[in-house]
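The chain below stands alone and is given as structure tokens, in the form predicted on its own.
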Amino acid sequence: MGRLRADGIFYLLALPFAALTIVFGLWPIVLSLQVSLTASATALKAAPVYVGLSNYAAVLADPVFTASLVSTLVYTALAVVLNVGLALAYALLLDSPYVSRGRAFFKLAVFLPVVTPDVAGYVVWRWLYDQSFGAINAALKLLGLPLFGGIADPGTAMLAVLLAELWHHAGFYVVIFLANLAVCEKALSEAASIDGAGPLQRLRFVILPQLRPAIAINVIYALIQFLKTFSVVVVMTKGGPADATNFVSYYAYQLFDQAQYGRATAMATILFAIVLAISLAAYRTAERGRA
């Protein structure tokens, strides 16, 4: 009887969240799939005209979409490696005896950008990159170094966006790593040190194996985050220059803004499928590594 009562309380508490997930999560996905199968001119009408998979065929035959997808995948790979790698290094440094004072300050400094509103942060970064009065080029000029093209140069625009997102997101991954480091078995590292293992050996064979769950979580979250990169592009580059930062999510938004609802939702559905497939592949790889 007590078990049934406990189960009833659990389902009673979970029901509101399940309802919210269905209404604001699953139902919009179903509607998006429906719109992707309709003619754009009738997509939002009571009786839409269904055109099958023609919107998907048009998207896959679009060379701009192909270039956008390649840019998205390249950007995601760079962003995941850079964000997770630097976050891991920063967390290990904070957890080491080399940082004995000011640890709370450094934790706050790296996490503060995470809670900074996206738009406000990226507007500041856009000012920093400005070719006329930006602080970055002003400092480089003062030091006699070559100027940085920033978001005005197709060759550096992706890097400029990547640095802005690194500033905004890396602190989240640092917190995950620090939480995992707090429960790591310190005795194993001490024993390895007594046995003559150097710092790199302890890192590779003792610390990193214990951090596998945190690494897996951060990599999967980062993959989802950067495959859907959108707000930084809207604020800083508008997909330019020369489509250098025209990622899939922003390209779909442009089509939707042009009332091409069928193609836009078809493109969003393709991106959703890619995000889901890559995330599941990363999860299964992590599970096999833990086994």
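Not measured: the values here are computed from a predicted model. Residue numbers count along the first chain shown, from 1. For the two forms, the rigid core is made up of the largest set of C-alpha atoms that agree within 1.5 Å on superposition. What changes on going to the form predicted in complex with its partner chain:
- With a cut-off of 2 Å and the rigid core superposed, residue 19 has a Cα displacement that reaches or exceeds the cut-off between the two forms.
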The other form holds:
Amino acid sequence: MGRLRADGIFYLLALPFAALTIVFGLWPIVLSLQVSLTASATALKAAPVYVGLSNYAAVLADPVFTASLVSTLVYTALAVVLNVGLALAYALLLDSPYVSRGRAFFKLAVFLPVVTPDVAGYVVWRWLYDQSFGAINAALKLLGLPLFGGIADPGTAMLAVLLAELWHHAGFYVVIFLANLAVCEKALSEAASIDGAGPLQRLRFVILPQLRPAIAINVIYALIQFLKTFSVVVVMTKGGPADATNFVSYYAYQLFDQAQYGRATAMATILFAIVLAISLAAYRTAERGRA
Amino acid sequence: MRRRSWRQLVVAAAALVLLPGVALAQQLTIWHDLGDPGTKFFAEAGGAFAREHPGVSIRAISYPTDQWFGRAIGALNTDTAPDLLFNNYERVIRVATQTGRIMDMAPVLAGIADKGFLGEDDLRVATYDGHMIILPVQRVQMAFGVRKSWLDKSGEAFPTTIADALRIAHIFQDGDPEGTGKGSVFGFGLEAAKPRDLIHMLDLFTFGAGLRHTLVDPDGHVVIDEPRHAEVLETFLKIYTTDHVVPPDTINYSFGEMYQVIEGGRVGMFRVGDWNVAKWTAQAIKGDFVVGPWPQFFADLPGNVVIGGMRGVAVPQNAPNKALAVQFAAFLLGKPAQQASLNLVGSAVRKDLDVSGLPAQSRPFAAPTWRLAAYDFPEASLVWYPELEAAFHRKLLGAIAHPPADFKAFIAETAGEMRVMAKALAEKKG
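Any chance you could show the form predicted in complex with its partner chain after that form predicted on its own?
Starting with the chain above, the whole complex follows.
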């Protein structure tokens, strides 16, 4: 009886949050799925015309979508490796005896961009890359080095966007790594050192296994974040030049702009499925590794 | 006690006097996207309307354009519509197609006696699918603007031909008119990033040159490789590429970035919309610009100022105060409302307004002496046009990113691809 009552109180307290999750979390997804099954011209009408899976067929047959999906996956792979890899290196450096002074400064320096409004940060990056007055090319010119095409050149635009996102996001991953490093068993590393293990061996066999939870969290979070890359594209490139940064989120948004609601939501649903599948696969891999 | 009774009596009397007024008071709500100038315009027009209709007030709410779409479509589809909608013709088309609940204003216009100032083009860009979806209130005109001080320093006159404009662009770039160092300023301030950005620019050069269509004619036939169209398109693409007269980042410019380089004094020649003039004379450019028609391409066709459409007022079929809303919509064509529109937004449709209080650059828009050419709005008759335009934009952006060795061959190839796509889209979507 007491258990029943405790359960009742739990469900009563959880009810508002469950309701909020259903209304603001699940209901929009269901609505988006519904719109993806309708003809765009009638999508927002009270009685839309349902067209089955034809929007999905149109999206999958669209060569621009295929190119956009490939760009998104390439960008995500590069961004995850670069962000998580550099964040790990930075965190290890901050946690090492080599940085005994100024640790707080370096932590603040890498975390400040995370709390900077992304739009403001990307506008500054756009100016840095500007081909006529940008600071990056001015510096390269001064050093006698070849100029960087930045976001104006289809060959370098993805890299330029990647660097701007690295600046904005890496600090978050560093903080997660530092939190994990703080609870790592230092004695294990010291014991390995006494047993003759070198720094790389200690990193590979002692430290990294202990950092597995942080690596898993960071990789999964980064995968989700970079598969959905949007605001940096809106501010800096608008999908260009010549579709070089036309990632799926932005392409779907462009279709919304052209009132192609059915295709746009079909595209968003496909992206949602990809994000879910890749994130689950990464989670399962991390869980298997832990076992 | 007596004092309290006396006070109660006064309150009761006041309530009796005020209540009928409250009961009669009516508020019309109008949704627009013109920001503060638009809200001030509706407040002034509403004040004038209230003098003829005591107890009626106007509540104008401005939304950013993308939010305006969502709210308008959602509200009309859920019977929570405002009394009136105000926006550009092509935007109201989208609301009309997504809701089917925009009232036909043709009978309203028929009932207005004083409407001779509306031309055939004006009415064409108010009609969609056989219905007049807006009453035209503000003509959207776009002229060619040039920095006056740069012209003066260069000893040049306002360019009248495209060859002139290109020559002056290079003079500006070589002459460092701002004194900020050579290479810091450019001839033209244009945009390219989104489909509407680049095609809008091409529209201006095309209609400014006196041609009637940008990509397709009203029957859906692709026109870009017809000799004159091809000439304009080739010149246009070269301005973005091999002529080196625009900032190198222009390929990523949308409206925001284009305005930044114009207002930041980094470009000498640019588009001037009638709605830009108020800001550019009071702030930003501080009046340092002259306006005129777009440069002439062909000896037998003078340059035009382009009518990029019409802003107008629409009444939802499920408007809560429909009869009164229709009266206010018609009132917006009257002289007091039109004068307020001209003074506060910078454009109107009447030609008998007082222009003496306007900046010099606004007067030609208010009382045009130049030739006007209106957009053809293919999206109004061809439902598949936006998709074709997006593909065309993608091709042009590709040519700007990787300029072809032979522009003529590129245009011919693009025309072929567009024909195939147009045919497929027409067969699929009708």
